[in-house]
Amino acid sequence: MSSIQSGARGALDRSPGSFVQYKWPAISALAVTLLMVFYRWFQQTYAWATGLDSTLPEFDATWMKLLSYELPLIGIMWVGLWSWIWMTRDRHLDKITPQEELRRYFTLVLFIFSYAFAVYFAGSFFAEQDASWHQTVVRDTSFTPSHIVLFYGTMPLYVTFGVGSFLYAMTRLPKFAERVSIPFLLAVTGPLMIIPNLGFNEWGHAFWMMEEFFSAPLHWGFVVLGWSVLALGGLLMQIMMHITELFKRMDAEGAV
């Protein structure tokens, strides 16, 4: 009987609650969802009423005011989140326990989920909406109701989570601190490079009158860089291998 009880005490608790902390990822996903709903509501309410002519005072009062709020806010988020991750980094990664390392892996996965969630909204809904807007209204400025939300709102937002998750892995997990993960690097830098590609896109549209087909050569950069987010599949495979190794290690050590 005593041997059975000691074996039960030595069994590894594999329940999600032992390793996963849902609070901050849930708050993050909720905040992203609410922001996207706000953007959609704002466009529905003001796009046709004040967004058709950038020379009107009403355009400045609504759309340029939105731009003046979101750019500084996202800039503060970049500096604040990335600085906090770096300043609070673990300087003794060789001493963390397998249980703590496992917990950090689950935190990383949820961090990446927030990143992918934001990328989905930017690349799927608002990007397609942008092309539809230009096909219908045509462009009279780089700052259109669709651009102010897509280019200067949702895309910088997903960069916040992408770079943040990369920094988190590099500063909290030994495997990612030892060497750079190529899938992780592709999944983060590809969508990140869409932002400088925006400048090329606006420059091209300023000099060439062209249809807003997504297959147009001017948009190829968006396609290639956007597809790089598929490298997240390779990253998740790496994470699963590392987690499997940790479980085997914990079983061998009889960790609780």
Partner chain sequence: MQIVKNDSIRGFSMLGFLTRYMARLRIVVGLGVLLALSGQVFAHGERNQEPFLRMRTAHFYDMKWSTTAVAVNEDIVVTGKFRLFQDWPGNIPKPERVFLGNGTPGPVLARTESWINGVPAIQSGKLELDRDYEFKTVLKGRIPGRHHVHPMLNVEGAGPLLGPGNWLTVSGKWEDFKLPVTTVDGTKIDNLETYGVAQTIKVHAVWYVIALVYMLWWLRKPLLMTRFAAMEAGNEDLLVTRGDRLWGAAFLVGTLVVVVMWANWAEATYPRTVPLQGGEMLVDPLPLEKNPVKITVVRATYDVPGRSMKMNLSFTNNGDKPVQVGEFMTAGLRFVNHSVPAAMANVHPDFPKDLIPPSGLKVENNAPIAPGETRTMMVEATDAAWEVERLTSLLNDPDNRVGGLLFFFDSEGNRIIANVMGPIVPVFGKS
Contents of the next structure:
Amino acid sequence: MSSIQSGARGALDRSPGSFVQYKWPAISALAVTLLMVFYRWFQQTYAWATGLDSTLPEFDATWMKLLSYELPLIGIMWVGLWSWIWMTRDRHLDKITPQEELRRYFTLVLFIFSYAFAVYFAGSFFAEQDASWHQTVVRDTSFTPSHIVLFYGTMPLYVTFGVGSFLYAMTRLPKFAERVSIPFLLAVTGPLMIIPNLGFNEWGHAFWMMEEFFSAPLHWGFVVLGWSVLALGGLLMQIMMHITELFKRMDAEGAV
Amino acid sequence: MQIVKNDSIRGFSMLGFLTRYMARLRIVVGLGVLLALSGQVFAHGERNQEPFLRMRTAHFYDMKWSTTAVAVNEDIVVTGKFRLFQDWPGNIPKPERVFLGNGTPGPVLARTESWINGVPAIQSGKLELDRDYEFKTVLKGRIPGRHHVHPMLNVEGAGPLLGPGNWLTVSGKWEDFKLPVTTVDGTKIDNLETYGVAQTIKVHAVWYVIALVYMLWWLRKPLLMTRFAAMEAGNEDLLVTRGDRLWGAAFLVGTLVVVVMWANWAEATYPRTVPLQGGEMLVDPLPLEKNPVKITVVRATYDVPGRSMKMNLSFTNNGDKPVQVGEFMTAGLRFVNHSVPAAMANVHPDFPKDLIPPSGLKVENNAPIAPGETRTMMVEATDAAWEVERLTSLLNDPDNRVGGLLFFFDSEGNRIIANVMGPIVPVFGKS
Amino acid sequence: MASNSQAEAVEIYGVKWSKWSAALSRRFDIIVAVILFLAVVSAFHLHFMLLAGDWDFWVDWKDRQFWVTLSPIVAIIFPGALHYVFWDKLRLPIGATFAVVCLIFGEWMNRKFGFHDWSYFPYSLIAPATFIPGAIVLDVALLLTGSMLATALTGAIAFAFLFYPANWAWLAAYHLPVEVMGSLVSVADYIGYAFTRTATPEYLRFIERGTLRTFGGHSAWVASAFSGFICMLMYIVWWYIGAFLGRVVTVPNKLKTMMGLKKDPKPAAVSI
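Give me the form predicted in complex with its partner chain now, not the form predicted alone.
Everything in the complex follows now, all chains and molecules, and the chain you saw is the first one.
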């Protein structure tokens, strides 16, 4: 990771480009887009062809195969990214320069962008598509062509970025390391809890709800957990407070 | 000089890896599609429904399809009868509100008519247990392809109950599909699929643009951090200017004017509208047919390794003509007694072959049951279909009962339909 | 060219900013605006589809009773919550419009790629409702009154009342009467009937099944009035929930020494 060299006072590069680096968020957005295009293509090609009857070998050869690629990928993504962020943490946050801290704030904001980008596909795009599928066909398994993409593809992906951004802040930014931000925690754990809430959803569809009524109380767990995204407002306030304070510190330093 | 063109020499190539990965995936999924297209046995998700849902709820019989191949816009008429089973499972609601649906892979066929006993089935209604109903559905080809289509009853609280599925082929182009209708006030609608869509998109687009323009006033100015700092500094009076208020007020007035004018235009253009219709369908069952044969299940077993259901049944013929056991039907499967010609003639040639097990129904004593006679005999339905259709999973049910219809035929070919129901015991070894 | 000089200052909304920090703040604005767009599309759309989605999905669910009552109540929640952050912290009177613009974007994306392209439903069956007129009025009410309470009393009720007429501009055509198999139904009913939803049968529709007395048949307006009343309450409740979730609350981090920060001093012994 590059860092800003603090040289003589006042001679620092303070152009926006030296603080805001788009390379990784652009790569992640591109990768997520490609993955989502692949998922959508897969659904279009195989949902009607092999996805209607989960007892068929064709279902295993396509849909369960996709799931079998997804499940280890989840583990790799979670363990890989999170442990990498933790292992490469800054062990001397007490010695950080304001320039470096400001740069990291923008990296954090862009990390949250990657999180929000992945959340869009899970919370909006594939979520409503779940209605278009389940209101159209007879549900015969917990692993439907819609759920294999929504719950085991897109949701673990945003959890990767969400927890990743939280860990990034905690390991790279003194104020987030000093005290845990509750709005940040909410904005990450709420959407994360949607995955375990799937247990309730499947329980209900197995024992209780035989028809697909999308506004059914069975689905309200997702709604309440989704509200936690509003805590991004608190996080936004917090980040703006920290950044404006850094601006002041850096201007004061430069003015000396 | 030697030119080496080999990825491996340059180490790991991400592109190469992805290409190989995709190629492998293509083989896997391609195989899946080939299998799917070649196999006749392709279901609609009903196989994973619990056997009690399929053996003891709606039994569809006398199914006929006017044709199994149409062009886009041509009709397929599906007719048949169904009996709502006497031994309806206690754990699902009774058919208090039922809708005659059709199990299709999406709206690949447009339903233009549906009738139950001559009553239009556009609404849902109450049906009675242990009674028979005749239905007719008219489907119009819409999306080209080969579709597996089931007749279906949706029972409130119990969900979709599927009848026997058949393969229907639609040829042509989706773009050519048209569903015209003439309204009561004489308006001719060319195609319901596209009707009103242009106006809907126009209303949405106009409001969307208005919303974006309204927001742009603020978005063009320093937006978040600077406003936040100004609020912290107590400069809130500088954040909302007179210009802002005038801009907002103009949008307020404009919005109200546009809403009122557009709603008035709609009222004037469509002066006679009706609310959504939420009535109930009222339908009487078919008249009760005489059922002079009384059946008692003495013992029923399912031989797991032999894939064979064996029922020891006691028959009493209270009628005035001798009858023979011709067919056992459950969950859409038809086990037909090959030695009864009337039973064989009762199978429509278009009925899906995968639902007629070739080994048929074995009856211990094929001699007609004489009037007044009581006879106990073994009836055996053996086929891999029990496994294919996953009906053997009834062994995993908390309610281990079997149900189905037995068709009897007299010497004149008249048919009598009787219910068979009772507990069933699995046999895991030789019985 | 990048400005490295801290001496150059600009004044924005009465606050002095060095040029470089003002430029960075604009970058921040743009990135965060994109984040907010994505986050609100996701959260608001998820919320709306799972609380009022069925009415919004299908033209034959858009009745005069439940659709008209429920949709504004469910839809005002995010505008209410966003108004707190947007207005109280930033004095931006666009919270509601922004929220519904996000919602409608998410809906149309899916109506095309999900309902139409994947599940073959015609657009005549699956168009969403618009909330934009009500949202603009709600925003402007806050802009002009500057008061949450006054906005609840005026804008929130307008949000509900404008819903039905604003959508009637496109929905009316689907309520023409048509005779099908000797029965009278609306065009919307027939569209829902013709294009089958296997797992969503007719009886599942939560629609007006016949009013008791709506005094002249004004079902939709009676529903709007009730919806308006609840919207007023919802707006206030969600303003405060927005405030609750928008608070900056922190708790000590026990792991901070692993990042080189000093341990918290032990609290002084408390004498009993």
